[in-house]
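Single chain ahead, written as structure tokens, the form predicted on its own.
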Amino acid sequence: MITCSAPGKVYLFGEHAVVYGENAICCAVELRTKVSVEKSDEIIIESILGRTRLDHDTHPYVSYVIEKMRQFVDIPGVRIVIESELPVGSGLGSSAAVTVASIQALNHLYECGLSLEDIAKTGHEIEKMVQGNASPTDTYVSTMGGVVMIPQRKKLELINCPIVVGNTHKFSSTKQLVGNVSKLRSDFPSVVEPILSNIGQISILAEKLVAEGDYETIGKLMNINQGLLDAIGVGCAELSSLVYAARDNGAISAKITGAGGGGCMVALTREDNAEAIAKAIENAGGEAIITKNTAEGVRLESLHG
């Protein structure tokens, strides 16, 4: 049995505005999915969704993982598990490290020879098969690990802070809150443009700050950010709540990561923090996630047999 592991990711900056060409910097973080994979006499999927064969309703992106890698190899029969750290659906992710990681432990598996940029290439063509429309952000994060700028996907340098992430635990739309964006925007052009403009040149600021390691100012920028973000209409009550509960408490700085309207915030905290704003976010009725930033995308845990 082979297992491998890809982490989830959060965005520092960008999001919406990446949609638009505009820059964004994401990270991934140490909340990782687990996939286990062995020969077997038929193909069995098995996750806290239950156990199935191929099945595009249940585990969609897995099913689609070995049909492609049936391209590369001859598959008659194999049983996968996923464990995951990551809540689905809540813009950490998740569908990527899934994929990513099924990727990986079936190239290990079958000898395929793929490369970590095959990976990443294979995994976005999976998102793009399960939900019409995939930005390639999330499975290259997963597949490379560290401090991504996009698109031109450029590793800064890490994160060397706690990063608190909080879960609303309501459920968002990607695809309506990108097509609300764009309705404002071609409403409102001359107005929501510029924000978008403004999102992506914080992303450009930042960029030296990662590399200074200037957490302070980083802070700043992501609470700007935030605010555009609140300007464009993804946010909402209970990430506000979750956002404000963080920084009234010290946070570094606190923001949505993802679509919004629903799903996660991030916040940076310094090292003798990072517990107390968790409370703080429980406390105002978010699940935390205490993490940090990994330099590690898709990785090789262990082989059996």
The other form holds:
There are 2 protein chains.
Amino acid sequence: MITCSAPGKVYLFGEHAVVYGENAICCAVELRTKVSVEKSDEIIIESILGRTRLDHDTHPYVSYVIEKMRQFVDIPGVRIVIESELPVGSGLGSSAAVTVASIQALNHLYECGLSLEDIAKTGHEIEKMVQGNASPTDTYVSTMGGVVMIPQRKKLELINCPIVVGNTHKFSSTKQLVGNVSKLRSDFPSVVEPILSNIGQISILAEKLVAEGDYETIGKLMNINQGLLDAIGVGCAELSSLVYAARDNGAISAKITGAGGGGCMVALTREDNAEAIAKAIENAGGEAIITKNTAEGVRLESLHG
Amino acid sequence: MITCSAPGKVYLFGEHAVVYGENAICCAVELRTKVSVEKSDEIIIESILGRTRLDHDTHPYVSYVIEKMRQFVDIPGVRIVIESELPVGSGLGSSAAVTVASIQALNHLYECGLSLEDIAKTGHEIEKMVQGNASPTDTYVSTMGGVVMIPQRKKLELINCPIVVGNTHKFSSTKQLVGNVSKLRSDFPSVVEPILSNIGQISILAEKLVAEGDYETIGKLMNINQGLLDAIGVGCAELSSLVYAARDNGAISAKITGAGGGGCMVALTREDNAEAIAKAIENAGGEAIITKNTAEGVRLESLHG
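With the form predicted on its own done, generate the form predicted together with a further copy of the same chain in the same format.
Once more the chain from above appears, this time first in line as the rest of the complex follows.
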């Protein structure tokens, strides 16, 4: 059995603004989805969601991965087992991670010779097939790892402080939130366009600070970015509650990560207070996960097992 | 005994940005401070804060009013009784209201012939004496009433929907918050200056909407303004909690009013849900007050009593 894994991601800066061509900074996190594959008589996909054959409803991403990979190689039967540390539908890029890890696992199993660039590109195509529209960022960062300036895809230095993710467990539709921002921008262009540009400007300022490892100043900019996200209507009570719980308990910074309206927030913390901040997030009703930035994108975990 | 009253105010738009010359819209609310005066053998000031003679610590505003009015008229002895519906130090302009009502009451008692413009100007001088620095807006709006575009002092149409104020009862220092914003602006001019301009731009857009009575659209702009206030660091967990409690229970809009960091938030509501929103604010830990916009600034309540 061949096992590959791919990481999730958080946006340090720039979600939503990136839709309008502004800069964003995205950071792969050491929360991974593992996909194990072995040849079989039939196609079987197993995960906590169930055990199915090719099923676009239960396992849309992996089902489309198999269909897509059949363009490169004959796949008569394969057993695929998915295990993930990433909460689904929470803005941490779980769909990109399962897609990228599946492609790489099948790439190894069938020796397709796909490069990392090929995997990122194929992964994006699959996300578009499932979601109708999708940013290439999640699949790119999950494939390549590290800290990436979007849209240039420039690799920045790693973030060397603990990262605490707080999950509201409140469902939000990325499509709807992106639509809401678009509507607000149409209704109030003279107000909303400058906010989106301002978010982009923050990412540009942050690039230098990431290189310098100046997390305190990065944190101040993340907090400003949080207010700007709230201004464009993608905040909610639950997110705000977790954001302030983190900040009031000593986090360097805390903001929404991803589409907002629910889903997750992200905090940067000091080495010695990640646990305390995770606890504060839990006390405020969220699920906290302590993680860190990872330089490694999709990777081979084992060739046997 | 002569009784005068003067109203408090809420900022619908533009607090903090107004410090940098941007536009703001301030709205007098039907929460009043009453000041009753009668000639006496000595100077006595009575309020819930205590019964004192001229005392710059206990009754700073009224004590300075008496000293200032002595420039116009001989005041050998006077008894002054203060009653207020305005929570002190909560950003609703309680100090301006007590100052303006006191000036007008003494103006009537001693027939000084001060005009409303004189009262607003004298009120501002007294606020500066007590606070070191003070915006002229609070005393102006308390004197004139209505809805006022700052800094032009242009009167706009009245806001004809219920206004619910939510008090966090968390102390905040206006001076410190204004200082924090100034520091953030110095640290990140390319980010913070556009936010402040953007807030001013919102007030300009809102002027026309106030004339049209389009409260739904005014509300959307207030919600954007709220996020921008959060972005410049004047939000806090308590304010955010009351803001979302109001919005999630059907308020047209909800935002911080005043310096932030504590103090009050303000919500516009529909005629039929002001009570429900007040209750939601109370459930979220705030003290709610249902009020409305008032055209009347300082006024004579009674000549005897």
